[in-house]
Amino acid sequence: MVTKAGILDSTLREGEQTPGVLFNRSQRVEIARMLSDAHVAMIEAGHPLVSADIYSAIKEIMELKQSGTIQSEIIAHSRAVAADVDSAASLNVDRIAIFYGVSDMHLRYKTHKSKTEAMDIIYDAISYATSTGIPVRFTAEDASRTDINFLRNIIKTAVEAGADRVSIADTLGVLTPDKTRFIFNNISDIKDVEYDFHGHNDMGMAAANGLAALEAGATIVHTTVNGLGERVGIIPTQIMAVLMKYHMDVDAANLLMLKALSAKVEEYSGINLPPNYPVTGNYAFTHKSGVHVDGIISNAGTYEFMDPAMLGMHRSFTIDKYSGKHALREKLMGMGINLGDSEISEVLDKIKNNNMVYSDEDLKAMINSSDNQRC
């Protein structure tokens, strides 16, 4: 079992690469504070050379870090060029993260470099960054489509240049858990380095791949609140935190903060989550089927993987034609209404003859109507 593992939240960098999403300075700082309050190990605060507002936001975040308000490690993103490294270093961040595409596809069509030239560029950029005295992470972009032997050489080059962390990026989201384990199992023998995993969700496998990476030796998984990011995004922070707690008993984040974080990022990003979104969606602990509700009333573990109170959330039942007597009685008792068995049956018959979902007000009106009819 992995005992040393954590989350790097990249909402402020990867998350802002979501189409249509732009955070202002105050929003960036507030999100960083909330992530730190949620005990996230690392925060990727942005790419400072992209714009002046990102630079100034990271500067303010670092001032909060120096004052002790923010506790998480703060990371600045950087291309493998001196100007980017200088910009990040001027902010005195906790770590500089240099990235470079290493797959044949990227080398041929994006950077137009040979493998030897790529390794030289990576070595020089990391060496230059480490000369500032700031720790360096190297991200092997498109690592999942890179020949494993060349990937090993890239990692060794990065470590020799001074990087103490290497991120394995599934840039197109093409991995499966088995293929993820294959990569990490084949690089785990390289010494003096710890591994991150950065998984995109193009095929819906990102969270499963992140868990597989941790099980195979990664110590940090990259996430964003609500799964924001390029195209369809990366691993959602709230999902990864719960996966790590449930499957590994690792407290990678304060679970009680996840709902508030999700809501805040919804507000600032303008991207609303569907109610059936995992973990923090409004329906995450809402039960409908009569059979399910009967089980929940007897023992919540029958249909809930975790007590919703651990996430600062509440269990609820919907009332419609699928509901049973136990669900209706429990719902009404929660509203302060106690009915006998015959009355419950009478109300339930009416519910089952109508194709609608009953709100609290609907139920009150139905019961009041029944009472008036009896009078």
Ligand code: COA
Given for the second form:
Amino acid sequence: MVTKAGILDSTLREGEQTPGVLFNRSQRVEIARMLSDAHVAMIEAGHPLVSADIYSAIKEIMELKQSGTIQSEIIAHSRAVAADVDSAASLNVDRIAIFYGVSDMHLRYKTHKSKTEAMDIIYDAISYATSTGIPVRFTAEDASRTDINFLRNIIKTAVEAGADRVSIADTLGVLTPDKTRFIFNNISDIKDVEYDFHGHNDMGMAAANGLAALEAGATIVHTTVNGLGERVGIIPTQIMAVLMKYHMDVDAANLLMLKALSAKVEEYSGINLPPNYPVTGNYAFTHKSGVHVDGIISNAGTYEFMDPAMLGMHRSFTIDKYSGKHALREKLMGMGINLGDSEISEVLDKIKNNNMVYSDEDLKAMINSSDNQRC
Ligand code: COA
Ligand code: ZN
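Starting from the form predicted alone above, please write out the structure of the form predicted in complex with coenzyme A (COA).
Let's see the whole complex now, leading with the same chain.
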């Protein structure tokens, strides 16, 4: 059992549910290896019944697990259906995760089951899966829109049937941190179970809700690299890992690997991060305005929550009309150009009168032409 907080990375399952994203077998295996090297506690490797290539990739991942190359716990996804459970069990994964929609909306319009029928289906599927000897997690899909008393009954049913973990899924991303805490505060007395939180990002609240879930008793938060997943995705692995380090001093992943993971998943998913994406976006540690850069030069802690080197990232700053003399002097010194105060003012005047961003080459060209004019 996980006793301290950790991350379950679902890039290979939830992440591949992103519109347009399909990984091939070697990409899946490489992503799993990188996630394990980054020390994430759990990897949701896929839903093996979905296709033969997902099945065979999970098989290869399990071979690497058995040889010790992969260390993270490997999880296979499954509906509450015997054929899904059989497929997952045949791979001898570390855990089978059985999901079932438990809100009135899902019961009425998706599975067309009454509450009693749903409880029986969930009980039977979990009992069947645990009879294989493989640990089972139950995911209460759409838990955040489920009556709290019915959710408690569902959790008790899942635990009685043999599940030792239950995932509380905010499937539509409708929670806030307060509402997340309300759910966990109302289920935390149920014995013999630990909780996961699975939060979608439809209204941009997923990461904040993940932190609230951990504070209220969840021990695992589901994430995907770059926040991939159905619609707009779930909690980004890089954001959750940094939140857990900053606010809880928990090492849920090797932070130094976050940039490499993010870049690899950009390449394999074909979905590029906007530069202003938190943590691993190209502008995460790029500073612009003069007052900020002046502070950074004196002490980077003035405008950086963490040293970018801890994240495998680099600090930089841009030069344009927002720059001040300290930024310009620092930039030029980095290029091996040392100018006196009056020359710095002269160059800065030109920059202020040109509405453009100056690359190193632009700056060199401008300084050379100023020198020529003086000759
Ligand atoms: N447990 C049991 N049954 C479930 C379920 C669950 N958690 N969730 C949905 N179902 C049922 C639906 O009621 C529907 O049943 P029906 O066939 O009796 O009408 C069926 O599963 C889903 O419909 P559909 O996807 O059209 O059926 P399918 O048999 O052609 O394909 C999959 C099933 C799982 C193989 C296919 O949907 C697939 O490859 N899905 C990708 C994985 C996925 O959907 N994951 C969601 C994770 S949140
Ligand atoms: Zn999801």
